[in-house]
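Shown next as structure tokens: one chain only, the form predicted alone.
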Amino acid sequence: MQLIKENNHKEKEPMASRNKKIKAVIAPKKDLPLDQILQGDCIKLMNALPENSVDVIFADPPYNMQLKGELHRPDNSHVDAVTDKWDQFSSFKAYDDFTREWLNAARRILKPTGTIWVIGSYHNIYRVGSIMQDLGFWTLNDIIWRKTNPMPNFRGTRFTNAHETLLWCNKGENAGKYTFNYDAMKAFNDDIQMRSDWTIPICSGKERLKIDGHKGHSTQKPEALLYRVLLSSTNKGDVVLDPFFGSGTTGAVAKKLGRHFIGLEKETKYIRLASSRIDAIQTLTDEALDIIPAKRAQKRIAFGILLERGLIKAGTELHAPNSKNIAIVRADGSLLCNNQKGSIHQVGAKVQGAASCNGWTYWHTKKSGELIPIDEIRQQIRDDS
């Protein structure tokens, strides 16, 4: 894996107004250091990258945990906690200034259609979230990562801290349409809509990287967490940047899922750890990488197109799933059912006494004696186009 040292950075450009539709020239991928780890200060490195060039940013910044002294278990054994220098700041103001600066740099390189994920604990996530809103980011979700095997509160003075929070945001209320693979995540979750609380164990066992028998990185995140993040918010070939690359979990999962990554990291020991880890990852085959496309991203097909192509004919009977309601297709693509007239959606809603209806899934046609939703016929047109 190629390692690139920090280079000279460009001056920050003014932030786009959050009240205007964000329009920008998208930087081509050829101008990016794809699938590489850049060594240096993440703020300088991001400021040196082209504006509007990255699809998704996943950031696991220092938490500023303010730990006082060492932690010990009841048997007096030492707890390997986060005591690294990179997590220590002189004051909340110093931490806020750092947070504001790296988020500004991240916002500049994020595409108008891009999104950013920031993970944190109660120590920092509220400060980070406030700053993100001040900078114009728009919160799409806060995800609760519930740990199945959290570290206990050994002193018995507080509740066990069993979760962390991920903020998922885009560049602003009026930013471009972002990627959310809703249908893929629903399939991933046994055809149940994916919720915003994710139960995933912390990184342990063989997945936990070691250096000389000790944790390779004190805050290594589980690959299962990044798998959900990238599966839900990126597409094959997208560029994912991680400004606090650490042990390289983002890069490992991005490579596995056929995404490009850019890692930014200061410390050589972490770069070596991440590089050897990522080099061992095999990208899934194109066939395995295919996911269920989001319906809102698919080509719009009007019901009348089915009539034009002869896939459904005027005079055809359409049935509700329980066959209680039967509608007649008219020449203009409207339906007639129980004296109700209108589109497939309007009539479906009226006969059910509902406020709305997805006519594509409500109405069925008979084929070889079986009822099939007209949505399957629509999909045939999409597949052929």
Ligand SMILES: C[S@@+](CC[C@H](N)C(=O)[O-])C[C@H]1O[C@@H](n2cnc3c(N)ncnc32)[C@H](O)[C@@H]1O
The other form holds:
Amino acid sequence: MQLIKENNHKEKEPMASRNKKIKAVIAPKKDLPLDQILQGDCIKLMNALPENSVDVIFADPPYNMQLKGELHRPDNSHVDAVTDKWDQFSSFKAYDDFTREWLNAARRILKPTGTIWVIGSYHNIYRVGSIMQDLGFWTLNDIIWRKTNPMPNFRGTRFTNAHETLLWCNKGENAGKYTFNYDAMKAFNDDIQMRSDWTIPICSGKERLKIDGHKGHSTQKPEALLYRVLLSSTNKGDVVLDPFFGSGTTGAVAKKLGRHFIGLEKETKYIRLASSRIDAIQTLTDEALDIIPAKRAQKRIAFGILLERGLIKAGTELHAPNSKNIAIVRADGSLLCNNQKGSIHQVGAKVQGAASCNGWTYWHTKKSGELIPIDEIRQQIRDDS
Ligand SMILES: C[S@@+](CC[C@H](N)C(=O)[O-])C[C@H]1O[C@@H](n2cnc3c(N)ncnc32)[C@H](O)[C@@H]1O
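Please supply the coordinates for the form predicted together with the ligand, as a counterpart to the form predicted alone shown previously.
Below is the entire complex, every chain and molecule, led by the chain shown above.
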């Protein structure tokens, strides 16, 4: 494979080069510090990792909340807000410079087929999103995480801030085929296509980690959120890197789901918290980890293969639902129905007067009076191979 070195330190590549297909040499997993937490500045740490090496990046960067002074409830009790040093930047420019630098470093280590998730609030997500587009990332979705139990607006001066946004992007419009476990997410959602608005409570109760009776980390994310992120965009054995590891939510869920993690974090107290949390996690069994594979990732099987294998014979009748249309299978795998000839998809579309048709689900064989979609016969071949 040809190696095209990306100049990751360039702030803005010309649009034409950003849209070119990305070809790259993929770094082997053995060169990575798998299932470890590395201490230090994430930019330096990412710059030391091999390029094109990680499958997914989940980043929960500083929000740059610009909180002024302490926050109190109406009863004067203190609100545990995000006032940490790591969240403070001297100006928007300083925040933007930092954001551009870590995103550049992240882009270099992400495989061409990889995707990146960045979560943020109104304080930072627009700045982050704009810089991501400038660097060539291509937005696949912006997910709204709607909090069922948000912190109220104590001063009563604004609406309750009840959501955060996750940007899900790949390396460019023409980058490689990324993982999206569409069918698994549909099964997860009671056979209804999963939407881009997710309703999940903020992390509380037993899940909230404590140090000396106080919140162990001010912005610990709920495991349910990472569960959806990793279930939808990674496969068993994939490598997930989190440059702002905090209390290790990404590592905990990655381990549970049989994915590898690499955590980067600068603060010792968070590393300790994350390590003991992850040590206590059990990985699900292989059987439990097998999910419904995404159809687009499945092996392509042409209709002619069903004929070759004798699973459908030339001359057989194929039925539309309710036997409304009946087609004859010809020797080359094309169909003839109501004087229309062509592939299973073309004839299915023509006899319905539709623009397109999925012939695999439209056409059925008849067995003991029962109609069976030909897709089920295709699935037998997939299962056997
Ligand atoms: C928003 S929190 C992440 C919380 C995490 N998602 C969780 O569930 O616990 C950001 C974390 O990034 C760390 N951090 C900030 N700047 C960093 C940097 N330059 N390099 C490494 N870690 C950094 C902070 O110490 C903090 O723990």
